[in-house]
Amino acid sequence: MLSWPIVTTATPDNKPVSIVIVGASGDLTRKKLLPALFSLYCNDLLPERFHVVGFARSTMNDGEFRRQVADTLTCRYEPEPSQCDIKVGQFLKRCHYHSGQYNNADDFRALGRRLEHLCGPRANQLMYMAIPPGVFLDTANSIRRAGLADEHDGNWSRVVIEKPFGRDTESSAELTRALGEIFTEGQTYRIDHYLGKEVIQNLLVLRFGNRIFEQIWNRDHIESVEIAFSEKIGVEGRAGYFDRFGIIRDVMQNHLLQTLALVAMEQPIELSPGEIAEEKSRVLRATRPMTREETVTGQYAGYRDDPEVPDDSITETYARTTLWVNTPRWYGVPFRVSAGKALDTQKTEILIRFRSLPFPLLGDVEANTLRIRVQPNEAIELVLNNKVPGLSLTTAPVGLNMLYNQQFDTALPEAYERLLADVLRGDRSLFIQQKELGAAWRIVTPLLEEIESERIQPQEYAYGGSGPR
């Protein structure tokens, strides 16, 4: 049987817990959350006095709704195939749906007293917000109201918070002191399912537990490193939401840029979530805001032929910048961001490039890469110069390649599995914390407003394309 050794028992303190989607009709919770879950209760991850509950504006009963969940689970970590129906009804079992409004307290009093039902009333709670944006505040006072964010008698509840957070500078300190009046920030787990990727997390390791890099990262043997992020696919299906956020504030701002602070970042003192906070939120801060002038922005080609896209919209789909770092460290070395939609290629990747040989005793050879890929094939690939076999001194670069599905006989988890695990472990290392959150919007807002303001078109680059010039 695969499995991926994350944790080996459920919570600490192992106590029932109630886990409760809000927004339980949407993609996000059939295509990500329950087969995720489903995957923990595979792999004896979830408390043995366990329950899902679904809360939506729907209208279900308990039947349809695992009808619908049904239809999402896979059995990727089990041995048999004949026990998949097995693990399949009994997690079922423990699946509910609860129908309300958002912004009714009473509708959470009554799942309130459903979950005391359910689990009993010394029950521990999850609590994930998979609703739009624009509901988010509404139901969090409900919630609020309802008494459901309180904790006591020494059980805990915790609450789980998708991007976007908010949408500049202004709107992400609003939002985070308003939710701050019903959830204290120890409670607040904000997700970047970004940093649940295997290779993402693995930069941590790959920066402090070998030595040999640590000596050559920095800005004396390191010449540029570029983050870029690339999907074949448009906006089909969503492009109501992304016009209103454009590819800066939907990948940029969080996925890349937390990307960069965990290359950039100085040793933590520990490995706590407040230090690793702390160290990345230094480099942010340290950060030079996003400028017209070293930025590209681009929309593809029929993005304004969607009925949800306005007709004079000058939403991106692509953005290319150069960000500086200014620490001792990085001063000088240019990270050079990328980001786009309806390309020619589906990748996300880091790429260190290194500086080449002071003196040239073997001619023009090309300078060491590292390169990182996140998606897809996850790997490791450090290229060095080599010699030909032959009897002439010609020389050529090879890659050292690790790929992880031939390194490791073991399935990797989906990042929403690891990330929903640690927040029942109350580990809040992978989430994104207050003070690197406004960091990293003040790093984006100033461009934003400005290409508002100033309603600076996009370039238009071809679908299936390499981006615009």
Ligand code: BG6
Given for the second form:
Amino acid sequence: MLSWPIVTTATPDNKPVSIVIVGASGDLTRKKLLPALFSLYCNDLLPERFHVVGFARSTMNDGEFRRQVADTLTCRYEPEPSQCDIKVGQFLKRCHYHSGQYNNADDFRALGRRLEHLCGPRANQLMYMAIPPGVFLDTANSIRRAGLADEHDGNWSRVVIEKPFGRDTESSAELTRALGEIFTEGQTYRIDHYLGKEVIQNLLVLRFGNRIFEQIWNRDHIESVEIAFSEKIGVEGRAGYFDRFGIIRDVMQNHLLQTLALVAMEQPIELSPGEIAEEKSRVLRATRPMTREETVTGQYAGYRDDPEVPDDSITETYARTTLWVNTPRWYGVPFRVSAGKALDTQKTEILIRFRSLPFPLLGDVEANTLRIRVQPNEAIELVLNNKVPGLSLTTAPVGLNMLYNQQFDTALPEAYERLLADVLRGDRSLFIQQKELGAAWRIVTPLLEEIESERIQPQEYAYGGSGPR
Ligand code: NDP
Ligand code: BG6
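Just the form predicted on its own so far, so send over the form predicted in complex with the ligand.
Whole complex next, starting from this chain.
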């Protein structure tokens, strides 16, 4: 049996914990982090004594902050609506707000005094950097100067950093180096929320927990692999951030390359964070960098009308590329990876296309496929050829479809719930380690540099269409 750690308790020591969200006035905090913390609270997965303190420059008092987050809290685990209201009220009482500047150590010292007042001097501490990457270092320096990164008296202090970790190989290495002077690697949790998604976590189990797959999971039996991410919405409300990054840095370098690594990696020696990261980084290092010849970039019509986007922006909102993993297992198998915003479908899925039969005994039957739907409607569908019932020998492809919502009598946890629970328990298995980061940037950086230095124009595509040709 695979011994994936089971989340059944709060932190092992149940010590008080202060959870600080830096950038708490922002989108991620409202939409994802506080709802996830609330779900953990409803599920008794937070220690008895905890406080959530939001920190940002915007001026707000506790009441205003609580009102801002109240609307986004939903009781996923609580069937009784009246109970839900009680829980929301109890949770909000533990939420506080502290206004300050990211580059001002005195503001963080004041925050430290507030944390001590709320949770006592012996609390563990989780700092979540929900801020744009440009402010990471200033903030980290203020945290260090205020003494908030220090671990003492057996208490831990952990920092969670949101992607994107840098803009390219060099800036990512520089960020890692600079943060490494402030936090040890063991204190650092680089979050890629795709790794917290159920179906992505299941890739390890699907591949290494089912004997039938390992023998055919290679170039002899697999013709191609497709990893596709598409969203119906554009960059509404996030254009300022997005225009400096583009879809290759925003989604491909992290979410999709992590997915590719889990699909393509060899079996780790054990399920420890180090061994999983080792295998993922090996496969990423074996992947040929993206090339201009095999990549199409696009920008949806109307993108440049956003007031936060320059009129001459060449930022790509769509990219499609073919990657080649040069290992004995995968040599010659194309990995077609695509990501786009403002498209006609909302989905993330992995499609494994098996090779055709070596001998056409049954005529022209279709090759088998395995479709792994990450979202929405999480599912795993294996398409096999079947005899159509009747007097003649006619075949048809038929899907064996395992839909999560039919198969499992439980709501799927949000990725951020799982990942925040892991940070509290000190489990780094689902977080990006330093060596994977460099390996992933190596794949995208040369093309990104070419796009920028030669100002390669993306193809325009219709908002809500199927993307560039
Ligand atoms: P926001 O743009 O909403 O920024 C968060 C807060 O940071 C803002 O409320 C603002 O607070 C402060 N801020 C914004 N811009 C600047 C700036 N230029 N200089 C200083 N402070 C600034 O970001 P999100 O909440 O969307 O994302 C936070 C992090 O999480 C980012 O790294 C993002 O890439 C990542 N992420 C976000 C996701 C999402 O769904 N939103 C999904 C996955 C990752 P104030 O002005 O009050 O200080
Ligand atoms: C984020 C990107 O990391 O992932 C966003 O910054 C993208 O641009 C989002 O929309 C997609 O996440 P999910 O969980 O909705 O697939």
